[in-house]
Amino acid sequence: MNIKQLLYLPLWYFKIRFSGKQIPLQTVIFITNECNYNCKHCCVDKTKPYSMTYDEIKEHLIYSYNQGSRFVDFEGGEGGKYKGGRGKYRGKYGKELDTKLGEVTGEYKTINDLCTLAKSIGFYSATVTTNASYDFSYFNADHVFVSIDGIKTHDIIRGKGAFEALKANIAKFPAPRKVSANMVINQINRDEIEAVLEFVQKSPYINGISFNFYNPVNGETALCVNDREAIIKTILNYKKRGYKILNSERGLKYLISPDFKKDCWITNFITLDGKCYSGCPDKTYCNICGLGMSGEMRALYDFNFQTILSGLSLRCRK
């Protein structure tokens, strides 16, 4: 980040915390529901294989720029599976494109040509989630998050040999400081924080993780845990240890009560159907949220210190 971007943080959080606006920060958009996995704990519908196209993409992304909006994640599905039509759909902010609703020009594009787009139109990051079952090595995304699940059960909720590729392909990636993991916590992988912890410390290839809990799939609360309070006590005892744990202390507190005042409009998704929310698109569970993010959210609009180092200390690596 130059000097320039750097200064638009203080002015957005000035906007926000003393003049009431809700400005998004970052952007979730879920670009594919594609996915060589069926994972236990997913909440993706696989059942009609959906891209948007890219032009859709460049709308969305130009849309959220205008809002506020500075970050930007690629999610599926599986994001590296992307391969999207030149556009060719009608504008869903008022504006309609100059090709015909359901055309495809057979250019398509991928992954990287979206991390390319968001950093020409002004984004000072674009990131990407893998499940990295394959080389993803040609990524150009500024930042990699993948997603484990596990030593063992890694390939329980995953599949057979899941944990070896993901091994096999973040050793390919030519910036391990650029890689970072994501582990959802549920009942089959609760027993094996601490394991995961340790292959993460002493990974030359993965520079932290974030921890995340369960949501509820449909109605689906099984894989739910029931004593989050003693789970992040022990995260927050290994982070206190030096280990590379990217959620802040403050973030996981809020966490064990999850009750907390939500402040998620800093962060705008986009679903696949083309809708945009200021904040999560299901509220269904949201005084039971355990995602990682509605913590750091709150940590951020509180003005942590730690939760703003980190995040910075993120977005930063070259």
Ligand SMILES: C[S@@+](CC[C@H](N)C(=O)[O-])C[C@H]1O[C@@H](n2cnc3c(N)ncnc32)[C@H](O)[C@@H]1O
The other form holds:
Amino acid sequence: MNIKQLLYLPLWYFKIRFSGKQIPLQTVIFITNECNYNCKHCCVDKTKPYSMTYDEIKEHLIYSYNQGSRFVDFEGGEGGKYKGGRGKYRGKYGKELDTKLGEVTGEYKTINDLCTLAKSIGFYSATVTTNASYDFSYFNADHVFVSIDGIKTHDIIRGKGAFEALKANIAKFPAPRKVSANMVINQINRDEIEAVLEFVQKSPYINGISFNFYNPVNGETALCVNDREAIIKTILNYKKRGYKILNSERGLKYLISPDFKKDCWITNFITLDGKCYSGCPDKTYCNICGLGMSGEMRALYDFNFQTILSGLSLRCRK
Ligand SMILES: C[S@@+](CC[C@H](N)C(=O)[O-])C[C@H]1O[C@@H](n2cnc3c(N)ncnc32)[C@H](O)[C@@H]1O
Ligand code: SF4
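Now that you have shown the form predicted on its own, what about the form predicted in complex with the named molecule?
Every chain and every other molecule in the complex is listed next, the one we just looked at coming first.
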């Protein structure tokens, strides 16, 4: 980030604190629901395969930028495998657009085109989250989040061979400082948190890990853990010992009692149907939200120093 971009941040903070306006700083855009995995905890509805067109995404990015957003995260499905056609108007799901994963003919746009587009519009950074099931070393994103859901339990949640594939593919990425892990804690992998922390700590290919808790999908709570406080205390303990944990202390503490007042409007979400939401699209489970970013956004609103530094250091990395 350059000086002008850095200066935007205090200006944004001043505006949201003193004008009372809810101006987004970050955008999460779901560009496809297509994916080669079918993870046990997944919240993505994959019944009607669809990818947004490049021009639709462009429109949403310009809209979000004009709202004030300066950081974008491309989400899926498996966003890294995005193959988008051109054109502004959507057809019926999966029918009129030639954007089906792996079946595109003619000109199509990739995730790298989207990251380049975002930067050309003026976004300060573009990030992508991936299941790392394939060689993603070609990504030109400013930061890549790799999902890791355990050591042994990674395969139980994500499918046979997934952990070996992840290990092989993170090793191929040319800039380890730009790769972070993301773990979603649930009933299946709760006993592997420490093993994952050791793995990340020793890995030269991952610069840190952020933790989330499983959010119910279609009312299904069987994967929810019922002793968050004890788990968070363990994570905080590791953080104090210098383990590479990206969540701030304050953000983690917020997740202990997730009915805290949310400031999730700091992120705007664009869903696959083209709708734009201030904060999460689905607010059904706000009171039990397990997403690390909900705690971090609250901590950012509180002007928590650790949260600000952690956010900036991820995004300023070269
Ligand atoms: C929807 S996935 C899309 C990116 C990519 N396919 C992946 O798995 O990394 C983005 C992140 O959301 C997490 N996630 C999926 N379902 C979730 C749920 N029900 N609660 C919390 N996080 C979830 C995934 O584990 C992943 O880290
Ligand atoms: S890889 Fe990501 S999008 Fe695909 S099923 Fe798993 S969590 Fe869902």
